[in-house]
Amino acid sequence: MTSSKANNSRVSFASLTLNNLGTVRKLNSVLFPIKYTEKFYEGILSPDVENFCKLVYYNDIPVGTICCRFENKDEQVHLYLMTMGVLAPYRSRGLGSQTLQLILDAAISHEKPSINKIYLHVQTSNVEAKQFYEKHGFKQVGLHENYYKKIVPHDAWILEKTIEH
């Protein structure tokens, strides 16, 4: 396992791998109402986002994820943060904000591309993800109605924060 270790000492990251692209599937249908398709797999086991896609582990378990993918817009190299989840009985622990900062760690020195910034939706139900992410830097940008095909509310807000170099 290639870990990079948190500044605690009970919190480390991995790459994903196939070896642990199992555990990653897991904590995905555990942690969220929606079920990602192969392509969303292939694509984060990319070595472009190596930096960008961790499984978040809490005295060597296993306990959350985070994927994120680059996208072009307006000539400008933005970072999309597709999923982040911690397992509820880990939760309040600060893993969430330490997974964060690392994201936003490797965005910031990251330089080819330059990423501009980081942006996510978070369904309109899900007022304490919003808030975490507010404290986090991020702002409410707009709302993206119907984002959500299969569960309800179907909207979304969507959140960014500028990445300063």
The other form holds:
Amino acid sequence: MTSSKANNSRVSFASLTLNNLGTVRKLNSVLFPIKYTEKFYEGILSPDVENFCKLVYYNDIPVGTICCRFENKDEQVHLYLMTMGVLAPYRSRGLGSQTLQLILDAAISHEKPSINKIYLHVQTSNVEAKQFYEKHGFKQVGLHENYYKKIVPHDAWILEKTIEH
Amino acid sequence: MAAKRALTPKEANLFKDLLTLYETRQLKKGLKTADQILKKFPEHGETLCMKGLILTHMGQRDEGIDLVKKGMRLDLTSHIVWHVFGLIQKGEKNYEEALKSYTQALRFDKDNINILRDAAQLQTQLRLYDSLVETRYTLLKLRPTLRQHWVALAVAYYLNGNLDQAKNVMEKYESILKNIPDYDVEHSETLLFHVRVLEALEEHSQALSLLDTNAKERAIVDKTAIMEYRARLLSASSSTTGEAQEGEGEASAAWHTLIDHNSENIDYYYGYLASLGLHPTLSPSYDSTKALETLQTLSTALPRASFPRRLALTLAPSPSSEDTNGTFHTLAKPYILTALQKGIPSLFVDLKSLYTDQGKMEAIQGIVEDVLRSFDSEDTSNAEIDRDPSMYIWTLYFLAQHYSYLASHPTLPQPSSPPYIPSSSSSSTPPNPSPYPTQSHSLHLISLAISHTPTLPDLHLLQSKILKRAGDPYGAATAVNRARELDGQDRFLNGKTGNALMRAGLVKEASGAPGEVGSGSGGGGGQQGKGGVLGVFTKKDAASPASDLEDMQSLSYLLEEADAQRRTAPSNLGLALKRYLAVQKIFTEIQDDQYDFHGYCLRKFTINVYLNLLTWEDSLLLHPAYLKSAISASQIFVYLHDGTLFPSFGILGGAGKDRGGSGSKGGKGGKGGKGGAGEMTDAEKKAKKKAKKAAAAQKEKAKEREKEEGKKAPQAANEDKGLEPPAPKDDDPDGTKLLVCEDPLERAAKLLAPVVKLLLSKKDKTSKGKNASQKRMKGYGEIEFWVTVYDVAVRRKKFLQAIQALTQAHTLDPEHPEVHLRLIHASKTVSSFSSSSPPSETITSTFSSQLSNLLPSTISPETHNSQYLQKHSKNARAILASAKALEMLGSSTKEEVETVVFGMLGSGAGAEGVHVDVETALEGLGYLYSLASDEKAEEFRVKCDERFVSSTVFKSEQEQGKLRDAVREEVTRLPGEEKEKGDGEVSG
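Having seen the form predicted on its own, the form predicted together with the partner chain:
Below: every chain and molecule of the assembly, starting with the one above.
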């Protein structure tokens, strides 16, 4: 397992492998009201996104995950943040901020292709999450109506942040 | 004869060449040379033998051995033919016979160095130390210039217990040594051996001065060994002379140096304390306060060492209850809190040895419960405890282990206060309050932890363990599989899953070949086509995970599968036997493996570790795995002999049912000898016939196979295949032949005999040795072993052996239920002596008189049995034994026996508070089935099912089948393939 120590010695990160994918599945099933497809799990194992898909450990216990993918739009490269979550008991300890910062740093230093912006969807009921991203410099740029088919509310905000190189 | 051996000069030279060619393993050339000689002297015995030997090396074993035998007959007085024959026998690991051949060879050539050296190795392997000394002496006389021969003789003396001679040889050897290079490891080893000899002679000051001189001169280079010997010798010399503070001070200093060197070695701490007169058991003036102060000083000096802190918990006096400011409490609290904060998973395992002390156990429980309470109370004022979420789950984890352990070890002191049940908002419903810990408490705590942090494998693993203890093998398998899915590269979790599956009756899903798995899920590839779960980490080109695990000598796997086969169905007993015997084979291999070291270690002068190896090999067979397999296989052999039903011991209680229907009045070999066959049911006779038929058919097949292989035997490559015979073809892969073997009792006796010898010889030796053997046996019952020896011996009509075994078991625990049952059996055996044909007057009288030492002959066995039942009316296992005894005595009705069995569940009058665990209850159920009391058994089963709330083993067969199918589906499905089908791709 390749894990890198973050500033806070109790928090560390690990890249995803076929072997710890079971942990990602478990976290997703607890954290999100959506069941992800096998295509999703194939995608996050791709070597291209290794720096943007991580498990988050607190005291050596896997408690969170963050997964992104690349999207090409109008000759620009966007990083789409698909999932990010930390188990409820471990929130408000800076884990989310550290994780997001890790991804932002990776995005800044990423070359070939260089990343123009990072964006994501937040369900309109999840005000806390929106505030969290805004705190980290994301801006709401739109509303996607009926984004979620099976969960209520169906709408999602679109938040994005431009990557300054 | 001698005339026949003579060759013409040309051939004589050729023969010399032949020997050299063999030595250098130029087999093809050697063969040609031999043929050249034989052209002229076709009757030359030595050449024939050499040719045979070479052919054997080339893999043409049968032909080669025929030639060797032919050559021997032609020249029986040649040392060469006997040497060759000895080599062949040695290759077959037939050490006794090989040594005989070597002895013959030496008769005709008594100074042959090669033969002497080989003989010495055989003598060491066979532990014939008297003759080893002689051989080594001869070798030294023949070649006194070889250093190795001196040391080898000293080692032989040492092994034979002639310490003085060993010392003399070493002194002489050192006096004639010249030109030793500096830092010579070989010389250092021999000097250390010399010190070892002196230590064994208790000549401490001599040993010390030898050690110090050579350490200073840098002749002994192993620094750790020097320090350890010094510390030990200083301690020993000060304790024997009783002299002086000074000596003590030096010893303490030596131990202290060792502790600085390695602060996690228990022996160093005990040595240090002993040198200060503070050893808890060895020091007459032991003072715990001083000992604790000493440890405190050590922990301050070595802040990173955990052992002094842990040892302090052992040495602290037992606290009185409610005393939360006592020494133990003060020491334990920081120890536990630090570990919980750090998240040390092994904390409970580390502390559980303290649980024999009720005060300490309750103090620990109090400390951890307080931590949990502070988490529950939402009270942040307690600054002592950081409200860290990971600490919270480790606290739950600890307490879950704590309650589960206490609940499954009723003989340990139990806490006087009821367990703390945290309030919970989660879905898991708290168990009913109970004054004592139960598995339900643990299950509640662990499910709280899992819903808090579902990603920690340790939690699922513990849940599995608790479920297993609670009697739910299916839930246990599912839980551990969840842990496995979290971390695909964890071999430990994988192995645990395999074991749990076997306990749930899913052997194929655990270790089956690719084609055998996944029948339940309707294809889907199962374990990615790898066969059973265990196949994830076994060799990919092995026939099945099972066969690779056997090759890799995995004892735990073999035992687990054997137990699983034994539980499932009577037809699988053969496979169970096969697996138990495979364990036995592994131990033989380990014993054989030491052979090469007898030569190698002396040549390389690695004497000290070599001597440790020999000591270790000497008590190898007391390894729990060997004992368990020997006992279990013997039990099966006994049942095969008796021809009675094999009682359902296992967790799959429901399976006991198809063993019902036999009126096996003979019971536990009540009839002793023959006549078992008459008691079999038709169904069993059929099964036996079938097995015989299958065995015969397999034999045919094997023959055909052999024929075919014989045809295409590869012709003479120059490749050396060695002298070891190739592994024989397994012509009984399912153990069906074992089930119909003619001599089950003899086979059982053969398994048990070496351990009997070992245990008795240990007992003959000092009491020290006895302690060591008991310590070793702790994991698997010595009582169970002796009882099994009794069962086998009494059926073989070896009455003296039987009574000896029974006496041994009786000494260990006269009230043990299995011992009680055998006592009754023995007294019944005595009364049968007069009626049936008696073995012999002296034997019967010895048997009865020795039995009367254990069981007064003035009391009838019937009375004794009812007294025993009264005395142990709260012990379920004792109740079951007394029911079996009642049946064996034959004067009670079936209803009476059944009533006693039901007493296990406390239904009888005044039997409130009988402690019964799942395993014992299952045995009771199996016993009722074997009595053919189907209706009663059903009633018993339903009662158990109600009583053991978290269990599934008392469900009906049908219900258990469904549970098993569910587990199968769970482990064979692909990841992500879950019951509810997910919706389309959505993200965010």
